[in-house]
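Starting off, we have a lone chain in the form predicted on its own, written out as structure tokens.
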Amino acid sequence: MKILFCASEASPYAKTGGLADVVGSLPVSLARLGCDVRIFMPLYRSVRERTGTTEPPGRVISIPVGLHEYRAALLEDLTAEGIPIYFLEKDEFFDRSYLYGTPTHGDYEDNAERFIAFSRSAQQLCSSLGWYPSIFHLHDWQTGLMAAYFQLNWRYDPKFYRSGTVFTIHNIAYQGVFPAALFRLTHLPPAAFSMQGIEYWGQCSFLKSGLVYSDYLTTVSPRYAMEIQTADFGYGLEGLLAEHRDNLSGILNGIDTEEWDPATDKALPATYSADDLDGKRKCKQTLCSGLGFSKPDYPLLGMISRLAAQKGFDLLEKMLPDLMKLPINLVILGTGEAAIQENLEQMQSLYPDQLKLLLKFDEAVAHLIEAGSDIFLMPSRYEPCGLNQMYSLRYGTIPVVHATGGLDDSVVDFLDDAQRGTGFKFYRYEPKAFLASIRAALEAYEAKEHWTAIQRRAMSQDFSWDRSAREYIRVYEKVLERKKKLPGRGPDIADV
């Protein structure tokens, strides 16, 4: 099975959030499984400096948006694992310091036509390798517009003939929504901007396009693609997801077992695993050292987090006056929106025994706070996925989470069963429950025994990416099998 990632980042290359981790790391299992999976993404600046290094002349495509006529490259490499890595050079769009817009003007002026050119080189990179993929998996509405490319234009190809695509929502909250004056941009067919199209409230919608045109949908957690279909976490498209509901999944992302490992994890002063925690124990005693905690001994919270609105500050904010009066410590490490850093920072003024605010984001420290923690605190309003929690529970870190999309999917509330329970879980959305949650934590901390039993049973959870690749082929497979029932013949996949 033959399959092409289209993303807008791929971790290591370019990175803002789970994406990329997801763009980085599913290719590798299903590479495992068999299949023969690449990645197509942007060549950003940040991909030169990874690399450190001048790509050969590439394959020089022209794409056309609006009136002009661009021309590109296509560059090829290997990532680390093996797997095979195409960019579409084009500096004018993508040689910037951020991937979508800086922090202080927003989103870029020209995102729309950035990604109308990303969209529309992909078959052109398929044509110049002579690979025609089985599947082109599609993610967010960065590649949105490919699945309307596609079901309107390529499949006309033979060679696409029975091709599908599968699009995979990361956060419906981003939707790629603009003017309806850019449509022509697009070259897209005028029936296409429609209610029935990517017309969305007067305006373009690159996410509809990916909603509406692909052959399959899928999004990170099971209870995400649920809470799509509703009002509250839909933005507008649960109707229409709602009536895809028979071509939606949700499917728990992964994480790096590898990269976050406690036994090997080459970032900790001491590794540990389920059978000896001894080293658990000293990366609690170096993390509270260097931060400077006053009472080291006190149960330690930690919190990894973008700061931003739905990460659940709200909920800390209004409960943190309680919070400082148990006997706990609470360190956050992150960065993001400026209001909610002025706040944090005024609480860690009023706290500083007990408040540890690190504005920064520190792979090494993150992977010290997620084995030097007794427990992770994960309030967001909604979370599709969510990652710390799976690096936590793996590092025995207990996670006490609101019960939304992929945490309520990952964590087991010990609360409704003590047997199976490998964190604790609050299901209102306010401060007062968000407490109680992490007081019950606190209290199942006290008693030792029964501590170290929800430890190892978090230890011992499989959020492996092979596990999740299974599921992908599944999808894969469905969408393929369809494809065979098409009339006339054209080519099968096998064949080309």
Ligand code: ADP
Given for the second form:
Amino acid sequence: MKILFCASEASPYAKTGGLADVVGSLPVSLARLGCDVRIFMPLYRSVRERTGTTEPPGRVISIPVGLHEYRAALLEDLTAEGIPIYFLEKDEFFDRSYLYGTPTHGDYEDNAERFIAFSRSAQQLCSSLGWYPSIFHLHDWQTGLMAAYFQLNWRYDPKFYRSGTVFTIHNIAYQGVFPAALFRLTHLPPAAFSMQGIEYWGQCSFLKSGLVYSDYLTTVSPRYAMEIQTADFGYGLEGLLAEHRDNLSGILNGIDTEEWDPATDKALPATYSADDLDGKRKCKQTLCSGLGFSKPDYPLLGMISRLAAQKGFDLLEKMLPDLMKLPINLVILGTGEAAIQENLEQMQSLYPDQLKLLLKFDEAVAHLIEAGSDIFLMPSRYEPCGLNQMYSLRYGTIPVVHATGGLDDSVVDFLDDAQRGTGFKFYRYEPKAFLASIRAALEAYEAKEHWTAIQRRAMSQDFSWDRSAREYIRVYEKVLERKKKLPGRGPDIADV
Ligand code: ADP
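The form predicted together with adenosine-5'-diphosphate is what I need now, so please give it after the form predicted on its own.
Following is the full complex, with the preceding chain placed first.
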């Protein structure tokens, strides 16, 4: 089965969040299971810095966007795991410091043009390679228009007659909505600007394009697949998703179990395993002395997160005065919205002994916090899947989570089931409920033999990508089964 992953991020080339982790990891498992899988993404500045490969220039293509005809190049490389990866090189669009916008000025003004160009170029990539995927696996709003181009145009090319599209929603809050006037830039037929198409309250929604025109939709946890069909979580698209529910599945993300393995992790001062947790104590010591906590023996609570409203910082702020009365330390690693950052800085100045703030994006520090903390906090208001709670489980750092989306699917509440419990959950999105859950975790922490049992259970959970990859293959097969039933002999096509 030939699969082309089209996405705006892929780890380690360019990353702002979990999307990059998925696109960096899932293809590796799919390849291991026998798929011919390749990746296509923009050549951002960070990609060039990593690969350094710009010469010799790859295939040159021409991409129409509105009245412009942009010349761009297609470059290729192999990932460290041997997956072919292709880049759209168009420096005018992608040679920038950030992926989608700057922290001070917000989204780039030409994001519509940038991702129309990227979306249109996927077909030319396939033609120039002479490689025709059976499945275009699209991710998030940046690739939503590809589904429309495929459905309204590319599929009439005999080479794609029995191919299909699968669209994965990583976070429905990010929709790529642009003014109606930009519709003309897409060159889609006028009928596509309608309720049945990409029109959304008088504007163009690239995410809606992905939802409407793809053959099958997935999202990154079973619970989130249900939640986005409700008004509380669907961000206006709940009705549409409920209509498509027979073609919508939730597949829990995996984690990179090699990168995130406490037994081999090179970022740690000492490694450890479920059988021998000694190294974890050393990690805590290193982390606490590095951060300068005055009482390093207190239980250490960790948090690693984009500083965004989604992540539950409002709850944290409200309960922090009460939390700081407890004998605990808290470390937060994160970057993002200025308002949240300022609030956190203010809180740090109030509780300098117990609260340490690291305002940077630093993967090595993220590893040390996962290993050195005792308890990990994820009070997200909503969380499509979430990765850090799974890293935490693997590192024996017991998560306290809001029971939503992938957090609910990946953590078993100790208070619900003491035999199977791997963490602590709170069910109402309220500061008191969050604090009560932390208190319950601290109580269990004090009962050392319970705690070690929870840690060992957490560390033995299977969050490997192979499990998720098998579920994705079932989805691809379902789509291709339908395509086999298309009338006519069909062209000589995509070997499916
Ligand atoms: P989201 O995609 O909503 O940001 P996820 O939990 O799915 O949330 O993924 C976040 C990813 O980004 C994780 O791999 C996490 O470790 C990483 N991350 C987030 N903030 C930082 C940071 N400041 N430093 C290092 N890694 C971070």
